[in-house]
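One chain follows as structure tokens, the form predicted on its own.
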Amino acid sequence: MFIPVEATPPSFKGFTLILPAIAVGNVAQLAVDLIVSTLSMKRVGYMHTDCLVPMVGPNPYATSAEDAGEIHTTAEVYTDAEKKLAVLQIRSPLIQSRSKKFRKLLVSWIKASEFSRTVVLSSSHAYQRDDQQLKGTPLRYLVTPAMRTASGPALTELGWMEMERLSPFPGLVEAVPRLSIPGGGVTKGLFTDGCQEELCLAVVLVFCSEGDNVPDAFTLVNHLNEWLLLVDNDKRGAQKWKVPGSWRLLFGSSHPPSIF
């Protein structure tokens, strides 16, 4: 369920949502991380739901020593008015047990809210790879036969990969394959339901490993780039974003001096 912070909820009709999949190495939540701080967007509303491990903590997006104090919560929704752009940003795991109630959840919320497109942001564990899929980048998406329709072209002309369905039985010809994600989380069922529910989605992922997942992050947002031209180049040709205060902690404090 959606509150807003403000007594006129906002309206959603013809934006573009991004909202990151839990998944391996949190790499979607560091990207979208990046987009909301490089982009300073407005906190609108949180996601209230049983669904999610609840949890409370300061502004991750702090710049100044007054805003440094807010409370935010699990699951929050920023927006860019200019941009047509909003971002779900979910900061803890989900319950397991509810995860088929979540994704429901989030369909019905798009769909009441008229979002012109979804992506969803995510990525898969690199040692599960098939062969073919070691070839090339390490970058894949996913388009419901809406978005196929809207913006296959563009990412066909971009020159992206779209994610290979497996075989459940390497080496057999008469199995039929599959779409796998491990470590993906609800990425599938939430593809699966975009399908079904004829939505204009998307998933941009990427194949990494558990560890320092920065440099991921910053991989699977320029790739985002790409395709919805959130951030303008440098001179150089390089993105420029900005790494939000928090990141400072993402790997607990150092170590204290008194011990050596």
Given for the second form:
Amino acid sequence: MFIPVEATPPSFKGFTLILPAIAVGNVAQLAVDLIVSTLSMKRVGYMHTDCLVPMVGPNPYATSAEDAGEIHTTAEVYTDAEKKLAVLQIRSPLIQSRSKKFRKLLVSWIKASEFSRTVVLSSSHAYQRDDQQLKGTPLRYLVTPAMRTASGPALTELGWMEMERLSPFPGLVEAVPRLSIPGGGVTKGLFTDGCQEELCLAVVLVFCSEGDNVPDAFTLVNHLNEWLLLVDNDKRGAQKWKVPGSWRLLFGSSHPPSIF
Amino acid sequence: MATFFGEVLSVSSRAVDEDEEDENDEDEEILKELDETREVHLEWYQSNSNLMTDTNLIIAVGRNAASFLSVYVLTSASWEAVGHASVSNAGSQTICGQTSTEPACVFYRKKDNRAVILCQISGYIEEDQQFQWTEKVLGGFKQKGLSVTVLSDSPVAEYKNMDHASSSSSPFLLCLQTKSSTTNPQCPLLEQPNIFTGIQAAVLSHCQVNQIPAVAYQCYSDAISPDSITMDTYKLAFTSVGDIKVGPLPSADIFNKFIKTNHIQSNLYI
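Form predicted on its own already given; the form predicted in complex with the partner chain follows:
To see the whole picture, the full complex is given below, headed by that same chain.
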């Protein structure tokens, strides 16, 4: 599944991996775009798989005319060697009948690459929050047991809120609370796989609704930055993140003036 | 999304559902059987049809692209059919707009230059079959010296640009090429935030990942069925494809053969 760009495959041993779940509002994918664009990360490989809908396009992170024509594919891996950071960006939907296969491929790649920790960015339907989730921050996290040992205290110190287990039948006392991430795509499956495979994995997600999800992406990536310190935290607001050129015309071209 | 019967539907909403609970053995068995119905079948009429080195493969996908090959290139007697690929899916339609048991795509080879192969895709290849189709077709050619050109259609409404003047001058051609391509394309490169999807994207991805020189030309047109002006636009792409003669402007009879058969029967204005 992973095919390196250069003849010599890169080593990911000890790296932190960030990857998006294809979830409501595509917030995680937008957040990953901000990370790759801001850190000017270098493409080191492709995730070539039949689990994703094929697409190609010109370089979404182009900074000059020379690299604007370089083509980029459905799923690619970028690295920042100095920060020991790797990012997998996924640009198209999963083929639904192959989502389980995709999860398995991802988990086996993560284990084989010996990442020190994995962070799955995600989102969940805001309209399906229960009463307690409606209050306060829309950001949540989940950690596997291995990650709780490694980073649990740091996240608690940051004051982050862990994702609640909810009763499937509110009001019914006997119902056992369970983890539910509506609109999260493969997030819950990946998290469960991470627990089973003893991966050091965390999920960071934001409750949101479909629409203009750019602000949600900034919310998510700023929240992640509190923990991973990817960019200088002194700069306030959105200025510290560089918006890629591919975000132009997110909702299509404007209307042609000639129709009036 | 995939329905119970295996056909893949393109969903317009970005909202996604949570993963289903783990399937049981019976569900897995059903999914496996459904997967088998999604197989792409490739058949070469002669055993060595695809085994030349330095193959120049041209793939035409979409009504105008496929019709361009029929009208401008394949009318000469110097081409022979050497294979076909067929897919089974509910949305399969030919150029004529009729559901057909004809193969989704046919391969032709030039008689006097056996390294030149045309692939004319007249059916629709669904999203979950595009990767498989590409791997089977391109994987069957010798990689040494292989070069690929793709011609594809797209509605001009899908072209995103701040400058409306450019989209009002449709049809127009834009292209993308892989890193290892040395072709000097005869049209502008596709610019952000536009993308290619479909078979052209699957082919270009495969070629990029496997370092095969490839160029994909996409014609943006406001024509909803094959038309001569859109087909004519593809001649520009062929100036950089060696050793294939594009015929002169065909006669009206030949055009009518392809355009008339797409006419939708309507009783709206009896």
